[in-house]
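The data below hold one chain only, encoded as structure tokens and taken in the form predicted on its own.
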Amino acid sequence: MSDESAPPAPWHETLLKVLKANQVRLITYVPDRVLTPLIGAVHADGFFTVISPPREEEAVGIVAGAWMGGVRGVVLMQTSGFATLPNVLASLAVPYQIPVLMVVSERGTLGEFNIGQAMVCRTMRPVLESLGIENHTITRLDELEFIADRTIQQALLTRAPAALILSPLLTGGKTVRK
């Protein structure tokens, strides 16, 4: 039985539960602050085969060879990270009908200090879209487990990557300490 009155899990750990229920093995990321929880718990959980490449295109490509090799993958990143994909996205992902999943922290937007940051987060969407790449922006803990399995399956039954962006509402995004 369960207790409602407890509080709900974080948001890593849904959607760190989403992953493996649609048995999405292979994590790939570089390094970002806010994704921080959810890279410490998919390390610490032996279901899963984690890599830090040193760029996200790197990380499209290893994920995008392990679908060809029968593993599911995801690319977890910041919004400055999205900028280098176009390219691999439009030449690989797309034509080739890998789906591609990608979790991105949002940045550049809701009180953010880095100026380059909220240039990327202005393009980031219509890149996706001019794509035709499916993508969802969640803000809220009680729509982030419908919205991330259902974009996975859709994902994979489509063959066609999507994006999962993790706005700041949900993640309490990056700050500046004064």
Given for the second form:
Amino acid sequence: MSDESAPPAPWHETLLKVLKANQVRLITYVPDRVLTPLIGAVHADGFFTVISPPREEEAVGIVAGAWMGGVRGVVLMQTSGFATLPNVLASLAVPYQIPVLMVVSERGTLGEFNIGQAMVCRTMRPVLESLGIENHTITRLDELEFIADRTIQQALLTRAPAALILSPLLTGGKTVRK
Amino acid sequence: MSATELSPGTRDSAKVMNRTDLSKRLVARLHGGEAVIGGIGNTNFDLWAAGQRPENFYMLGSMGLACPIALGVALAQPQRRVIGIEGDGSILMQLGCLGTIAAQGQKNLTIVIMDNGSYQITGGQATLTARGTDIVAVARGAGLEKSAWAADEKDFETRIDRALAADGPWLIAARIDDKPPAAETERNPARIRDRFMQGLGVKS
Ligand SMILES: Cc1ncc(C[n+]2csc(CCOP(=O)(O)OP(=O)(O)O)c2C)c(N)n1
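Next, report the structure of the form predicted in complex with its partner chain; the form predicted on its own has already been given.
Following is the full complex, with the preceding chain placed first.
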């Protein structure tokens, strides 16, 4: 089989590889259906320490503390989870210059079936923009590694939080159709 | 441990102490580079007033996150003892973190709750602890078995010493009065963070 005919690695394998390559050892999450394969993979991989606190805000606190202690971490969440974070981002991560990494599975767009999710989604980018937080929406597999890797590096080097938004175009998202 | 040492005590039977005094007593017992995270407002003000150790972190916002931040530090540096100090109003806002810490079984972590039964800094409005919620009972219910009320100042010191010597996670709750803090923390977050990381021996 030639390289061209081999199917590309799924998004979660590439993302896991990028996290490892950047020594991001602490994974925290509040679950999301789309993130399931990534969550399963980090649990199965001894490289990572995985913690699942009941609130995203708590996860940001844990990751912030770990970074100050010398361990890099990330918070995995859904759009609605991000909507609970403006206070901690504005009063901890941004002013203290702590590179909290966030991976957000995007619900609420491109075929959303729940109007609540659609409304919540509309709050996400204005919050990120108003706080000046670097964020990128990843739509393509062939751009995933570059965007994720460079965003993580920039966050760490500039001591600033950053968000990677995983579009349904990348992950398939969640729809009513089975 | 004796039966009395294991007994959680009750909020009603705990002596009402003073936060400035307890913060000084706590800091006086630190000799091993322990990291201390002070929660929002008065809690970190009195930590600041007790001596500006480089291993101290002062929270200027993010109400309720002193213990999660302490857990993160404790995870990153398992050889170091870490203490999170939080007010009752603050811990009530983030009770889930007690379960996270219990589930993680974080041995090098101690939580200290300064319970004045009120949101003192915003005007002294009553919190739920003034109306029957017992933080030690909540913590034990969340899985933190080594949780207890400090009966008085001497007992507080004994419990701190034990928490710094033996495996946790520990939770020590102290009833405190409504006296104001002894000073106010300098509000320079980037400097606080930078100094804290230097204190922890981490290059930022
Ligand atoms: C999310 C959030 N809600 C409300 C506030 C306002 N606030 C700041 S400190 C505080 C009270 C803290 O109470 P406690 O932890 O008991 O400490 P005390 O003031 O009694 O020392 C409140 C309500 C805030 N900063 N953040």
